[in-house]
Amino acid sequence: MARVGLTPERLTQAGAELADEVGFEQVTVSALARRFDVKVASLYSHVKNSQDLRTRIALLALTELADRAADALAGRAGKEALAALANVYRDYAREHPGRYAAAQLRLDPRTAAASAGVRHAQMTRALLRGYDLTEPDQTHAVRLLGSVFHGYVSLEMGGGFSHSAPDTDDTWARILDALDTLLRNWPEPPTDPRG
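Where the form is predicted on its own, what structure does this chain have on its own?
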């Protein structure tokens, strides 16, 4: 019989909070059972296993991020939209480091296709339409933005920039300026040297 008050949603939320406290990789069904002071077996009527719990947390994080991004992007275009989207990722990672890590979890294709990750891609592509990028350059730019946002945030959170000046906020602003300049001046594809 399921324990009163425990639901998949409540366990997912508690798992997300635990991830922010101890790190996403430390989240297991056993750790969650300790948090609720229940036997591990009592949670298996709500989640299949630790991987299922982690997937649920990843889906929650993707949804939270997509909701924040949609709010931040509303009515914005160009550099203003670029900065808004970038700041959503950076702020979320700072506020919810475990959930941010969860959002990077590799999902199986069916789960990914049904996740809020699709909304992230749609919003990024909408932002890029303001820069007049078409395929395949739009896909290249989506990958560039994701790489820069995630790379910077990961290095910053790991302390990679804490040992030197200038301030990381100054660098972040300059990176966004550089990305805007690049997107407005996207290079032409190379010509085929074979003729």
Contents of the next structure:
2 protein chains.
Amino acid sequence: MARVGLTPERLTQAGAELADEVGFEQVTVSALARRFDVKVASLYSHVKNSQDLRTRIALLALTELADRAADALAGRAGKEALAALANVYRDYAREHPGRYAAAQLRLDPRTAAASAGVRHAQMTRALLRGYDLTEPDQTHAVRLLGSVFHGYVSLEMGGGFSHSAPDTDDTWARILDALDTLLRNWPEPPTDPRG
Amino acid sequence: MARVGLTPERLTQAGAELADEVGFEQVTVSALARRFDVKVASLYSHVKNSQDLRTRIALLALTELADRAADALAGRAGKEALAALANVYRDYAREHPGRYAAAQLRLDPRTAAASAGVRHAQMTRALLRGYDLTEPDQTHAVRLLGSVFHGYVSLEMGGGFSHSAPDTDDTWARILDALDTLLRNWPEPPTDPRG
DNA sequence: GAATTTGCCTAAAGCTATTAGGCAGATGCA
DNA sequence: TGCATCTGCCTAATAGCTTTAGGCAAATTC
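For comparison with the form predicted on its own, provide the form predicted together with another copy of the chain.
The next block holds the full complex; its first chain is the one shown before.
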């Protein structure tokens, strides 16, 4: 029989493309086999199972995202860096909705620790060096930025901001302004007025 | 044969409980049938199909969340209201992870428009009346709050803030402080320095 | 060129989703 | 109370996805 040249890498890549086309949820071993015009069982020599395939796609997405983020941050600081990083996530999600969804896949701790996921946190920390935050505020800020980026992108893509006025681009720009302002004036915990 | 007394409502309720136990993704018509000790086909007289079941669970979750939110906002204003609303989402997600996941289900526009989803936006707007924002800034702020709440909760639950220091409760408190500060000093769009 | 390894195949079993049609218990009506 | 209807759960059957076991031929190795 003609050999198609399947490899885990090609399957992962094709799986990522499939995810962008039909949604990450719909990425199935069967669909992938069809795409290569090959019988389903043949894929099992290259990926352990369906879960393994999804995990590989997730890792691919995390890596691509981290690479883009590193690129975007290079030579930028302050608000410019903030906007650049934020736009990496938003643009990636728009260009590659399936991969972006894959990047949210819950990985087991060992896999997550070895993934490009850690680079994301590192880069956000790097970005924050342009602002005047010391631990533990820096970590708080890392988590805030992660929440806003992820939350906004996922709500926007899910249609949460129904195509109503004002334009979501405007909101995005204003949110980035607001975050910049906030990071430059990170508030102390308020003293309890009842204290 | 003994009649079990299936109804769409009981199936939805049981589906929600199942979701909290095994995850929304694992909510399946088959699993639900097992739970009622009934054959799978029997459920199809009560729910149209798997998608219909999931949608009903999502609507249930959205309603429960909106009810809790309304309760939390009653008699509160300003930062107190902000924290109360924020905690509704976070606590609900912790108590009912499956339902919270269900609430993120992408609904078709008609269903979404008729859902309790709209109440959520209204309540966030109500909350913002305690701050001095006029349109379109109010909408920007609604979207920001939605993003932070959803983003934080989903990252925290997904293990994104690995059980490392500082405590996620601390971060949460500081983020609410920060949002309060931000809303009380909502920044104007910066003038382009190149202008 | 023979031996071994590798890659895709056939076959088969198990689970989920969904539809069609049947039977008995519940309900409505005389 | 008895009959007719209707409703609710059932059996049966089709179809798709997942996964494992074992086979054969093409590619690789020597």
